[in-house]
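The chain that follows stands alone, in the form predicted on its own, written as structure tokens.
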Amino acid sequence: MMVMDHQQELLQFYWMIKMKALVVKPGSKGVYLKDIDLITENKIKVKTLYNGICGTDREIVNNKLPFVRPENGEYLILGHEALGQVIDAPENSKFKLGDFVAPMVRRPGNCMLCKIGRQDYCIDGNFAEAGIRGKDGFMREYFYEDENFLIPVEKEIGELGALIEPTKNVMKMVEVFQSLKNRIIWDCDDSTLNCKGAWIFGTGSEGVLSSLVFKSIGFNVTIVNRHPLPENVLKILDKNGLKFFDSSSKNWKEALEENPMDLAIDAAGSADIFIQVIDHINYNGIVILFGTSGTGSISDGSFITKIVDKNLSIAGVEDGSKKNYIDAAKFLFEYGSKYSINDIITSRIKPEETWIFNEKPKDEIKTIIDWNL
């Protein structure tokens, strides 16, 4: 009697367990390490190892994102790049103690995409995103999730986890990619494309993912930014045969000439490089705008002309299926280390430092949170 006396109250113990979460107030600015309950779920229950910080976390927590609300009562927990590790799963569950998980972001609605898996391509808007509208986000110290929402991940590909979930996001590209292609016969004469010259502008740690994968599918590729880059990012790029082109340099013959530009991606979101996109683009090009950081205008309606003149095909990008987020997974394991990935991170912070959402690092591409610094 005495031992179960002592288990109930060890029991009772675990169900009350703390754990520590980053939380933002929505419609406030602000973000705050706090001790809150951990709700217990019949579900898959996860240990957070590593999230991936980002400029829409940034954007959250000094208030500057309209939509975002929380999942329930006044506060949302921060976070939508992560990795974690299987702590306690059901028995019939597919994922067993010490796999290694990321969760996906978005959770679908009830629209037609929504109901077959494409809640990337929702057409009322009605679904819930982790860490940004609707559903507690992913930096706390564990999560209970649906297995459906689990990406399976290799033990080996460690701190790269938490770059799944922004990889995923090139993935989509690279899909919208191969069906715009296909209009026409598009790829070199040896049925590859390395005869084709993609341009990725912006410089940012998705800039980078999308330079490094896009080379891999057989592009030539340059990056662009309008000034000189750090140290850190040219050394990826010597490392890796890709070119850099300084936008603000106005030398675009040249640089067209050592690598036409075929494919361009907008991962930065101004109105200029779309107009500078549209004049230097070749024929039959194809345009891929992720971006949306919403800057600068468009006045000058002739490049509508250019467009059609061209025959340009242009999509916009937005959020990735669940077969992206795996695509994203093989992708970072199988070329980390021939791409030298890891030097895409450039910080490793403890939780507490929520400094970071206001002081971004000199010379960051990318900052994860280390839960077990």
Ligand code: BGC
Contents of the next structure:
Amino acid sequence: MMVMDHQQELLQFYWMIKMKALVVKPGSKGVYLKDIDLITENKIKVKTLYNGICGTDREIVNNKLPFVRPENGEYLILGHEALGQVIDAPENSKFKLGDFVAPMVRRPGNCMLCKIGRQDYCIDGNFAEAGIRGKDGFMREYFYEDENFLIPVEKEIGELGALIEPTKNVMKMVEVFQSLKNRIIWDCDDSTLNCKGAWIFGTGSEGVLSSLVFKSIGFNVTIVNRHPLPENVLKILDKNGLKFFDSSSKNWKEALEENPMDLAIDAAGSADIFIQVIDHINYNGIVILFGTSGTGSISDGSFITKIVDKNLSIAGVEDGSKKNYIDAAKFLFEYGSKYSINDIITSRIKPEETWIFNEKPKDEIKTIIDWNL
Ligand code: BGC
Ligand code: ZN
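Given the form predicted on its own above, I would also like to look at the protein as it appears in the form predicted together with the named molecule.
Zooming out: every chain and molecule, the one shown earlier first.
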């Protein structure tokens, strides 16, 4: 009888796949397209179609995020925004060959909230995040996944499926907004939100997606940045009736007369924007902070008095639950053509074009990697 070595033995129960993957070495700068062997359990096998690239990926590549850590060894496979297609699934699984799926980023630890599917509210930090901390990500040709962390996606959604992950963050903002709003009667006197203004600070993909989602629930939306916007971004705003306010050149008073600030969403993370928001927001306003790379400082304590005096609610929001991903997929499917959401995808690149992590194209809203290019 032939004696099997350890690897042959393993391969009887596990599959080994050779593939290309974009990897980083936590603790140092750089990103590489590497050939990797993957021996993994026989779960659902997914072929990656698209990955979105966001600020988090660029910060990881430039060694600016302190919490990045590999799953095994010294390399981490990058990528937390993905759309894939099932190419192999065990019998009795919820998915079948050909299904489109979007994987979830954050995986539960052992705390009470992680156990009830709300790892986005984890209380002890013992979670993992694919492509970010403690779990390999999805910028690779294939990945295996537990079906509980895959979101079913309508095939017709196409490349918009790459936006499900960033949109789930917005869906969590909506959830937080709804619960803060419910502390008093906040709606307009015809039961809608059409007398209310939402101001979104930041015009990147998270800012533009937030503007569209909050418009869809009835707000008048103003999107803000402190510099003029490229033509393609202005076009999307125009097409969808979103007002743009260039805070470096225009007069706040005028812009606030046009659209009052009842809800503020900050995707930029700068202290001076926060101070401006507290100054300009209406009584009973709601402030949602989302940007994770906070900058600047707040030295004047009088803004605390304003927060109290105006009865403001301020919430930090990070990540999202499975329900938020499902709502995101639904939103993109339903509003994709009405809001021309495809225009948010401003470039499609090949996996080997790693310069993209160091150079942001001038008109970029969202760049995606297309594994079929
Ligand atoms: C992801 C979140 C994640 C956060 C911090 C964001 O880019 O969308 O899911 O929790 O980064 O790691
Ligand atoms: Zn992201």
